[in-house]
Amino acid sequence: MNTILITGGAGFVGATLALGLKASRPEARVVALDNLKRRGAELNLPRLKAGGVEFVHGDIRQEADLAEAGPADLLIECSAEPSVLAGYGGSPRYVIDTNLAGTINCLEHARQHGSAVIFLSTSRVYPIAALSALQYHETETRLDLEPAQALPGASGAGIAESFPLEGARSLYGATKLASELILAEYGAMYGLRTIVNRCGVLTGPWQMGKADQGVVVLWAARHHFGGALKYIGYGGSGKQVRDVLHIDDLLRLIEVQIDRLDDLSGHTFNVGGGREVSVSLQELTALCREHTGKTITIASEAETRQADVPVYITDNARITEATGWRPAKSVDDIVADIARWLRDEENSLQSILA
């Protein structure tokens, strides 16, 4: 891999992967392309430069911008409009143009140059109604999946790749699933080596968390800086659950996948923290209080929002069997890392996360 092109390369995921891959492969040319739309991405530019990563200010919606980035042996597609609420109550144009049309531009770029492609998809490809119909019970601090489930691909261990795909999933999820399908055709028709990772909640330092994307950082930042938080939906108890994956654990997996592109090509993997690295909002509040040393009042709203689901946990069995990879960092590790970063970078983050 002489040249690695990372789209969305100044974002949280893209920048972390770019810096990590450059550090482990100093002889490789690593190029980060980003349109800098998301506030906070500009803070990654000096980090990329210091780490030896080349930056191209461009947009995957523009073929000419991809051409400016040049050919690559590997294209890692991290760019996205990442909000599951994108398009609700407004135009869907940006999410469709970025997450579908933009990805097609990336695939065309890869086809023209014979690049391998690692595509970061999402657990949101699974339909909302089916996920909401999962059987769970309530404990003191969370909603917990029942071991036996009626739907295939669902169990107490979480959601596997065989979970049904019929039904609505949000425009964000739909554009990602459509991109997966087109990626498979590019692999079959043009011989591109491709891997799809359906990621659960990714988090860690340098994520600019918002209410609709990046909830772990948002929660920690509101505790650190002060501000309003609210448990929304499912009675307003904060018991809804997600598994979370530290960005360093994703980087470790990408390293393995790069080294094993030939035998992993054509496969789709669910990638997340799994049951062992899952947390409810109520539990997250307790961890944020512990690691920031601060307590804030959490409001409550009983009504559930569109596109939300009560429990999502990734079943990592397929990726673990294929590679031996499994998450290394616990939820406690994750919140501790984020709290430390908030303290260390307080001045630069004040205007964005406060």
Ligand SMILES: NC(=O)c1ccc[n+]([C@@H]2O[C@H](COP(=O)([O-])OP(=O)(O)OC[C@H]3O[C@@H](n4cnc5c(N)ncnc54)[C@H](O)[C@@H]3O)[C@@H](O)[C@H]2O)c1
Second form
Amino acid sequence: MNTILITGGAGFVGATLALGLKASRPEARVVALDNLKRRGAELNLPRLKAGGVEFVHGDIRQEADLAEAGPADLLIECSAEPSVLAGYGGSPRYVIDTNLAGTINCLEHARQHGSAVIFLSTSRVYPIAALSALQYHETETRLDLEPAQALPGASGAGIAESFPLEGARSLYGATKLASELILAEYGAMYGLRTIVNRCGVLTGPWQMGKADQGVVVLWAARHHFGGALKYIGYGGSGKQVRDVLHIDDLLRLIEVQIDRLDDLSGHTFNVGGGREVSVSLQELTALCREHTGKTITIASEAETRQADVPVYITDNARITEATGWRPAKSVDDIVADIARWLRDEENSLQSILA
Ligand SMILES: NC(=O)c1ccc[n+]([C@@H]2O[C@H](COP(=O)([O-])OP(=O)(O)OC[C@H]3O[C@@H](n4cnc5c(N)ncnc54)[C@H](O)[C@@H]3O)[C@@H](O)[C@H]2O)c1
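Let's compare: the form predicted alone is above, so bring in the form predicted together with the named molecule.
Starting with the chain above, the whole complex follows.
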């Protein structure tokens, strides 16, 4: 891989991958393209520069901007409007134009230059009604999946790739699934090598967490800087559960996928923390208190919001079987890392996360 182009390369995932890949392949040219729409993405620009990553201020909705970034052997598509709430109560334009039309521009760029493509998709491709119909029971601190589930692809280990896809899933999830379908056609018709990673919650230092995206950082930042938080839905006790994956664990996987592009090409993988690395909001509060040393009051609202699901756990069986990869960092490691980063970068993060 002589040249790697990372779209959304100033975002949380994009910048971490760009810096990590440049560090492990100093001879490679790594280019990060980003329109800096996400607040806080600008904080990554000096980091990218210091790490030897070239930055192109560009928009994937504009083919000319991609052309300016130039040809690449590998394109990693990390740009997105990543909020599951995007489009609710307003225009769906931005999320459709970026997450679908913009991704197609990226694929066209890849087709023209023969680039391989790794696409960052999401667990949100799975429909909300089906996820909400999962069987679970309540423990003292969380909702826990039953070992036996009625739907295919679901078990106590979580959601596998064979989970049903029929039903609504949010515009965010729909634009990602539509992009996956087009990507598969580019693979079949033009011979592009492609890998799709359907990621659950990703987190770690340098995520600019906000209410509708990046909940782990939001939770830790509110503890660190002070502020309001609320358990919303499912009775308001904070028992909803997500698996979480440290961004360093994702970087490790992307390294493996780059090395094995030929035999992993054409495959779709669910990628997440899995059952072992999962947490409820209530449990997350306890960890944030421990690692920031601060306690804040958390309000409660019983009513469940649109597009929310009670439990999501990634079943990593397919990716682990294919590559041997599995997450290494625990939820405790993750919160500790984030709390340390908040302390170390307090001054620069104040205006974004406080
Ligand atoms: N963070 C997660 O929990 C998570 C989970 C599953 C999937 N993903 C996927 O991973 C990818 C990266 O997400 P992230 O968490 O880094 O989000 P992020 O918001 O931090 O990064 C996305 C970047 O894309 C940029 N961007 C937005 N619109 C653009 C456009 N039209 N042209 C160019 N750049 C544009 C933003 O400025 C931002 O820097 C996304 O595709 C997202 O859907 C993230």
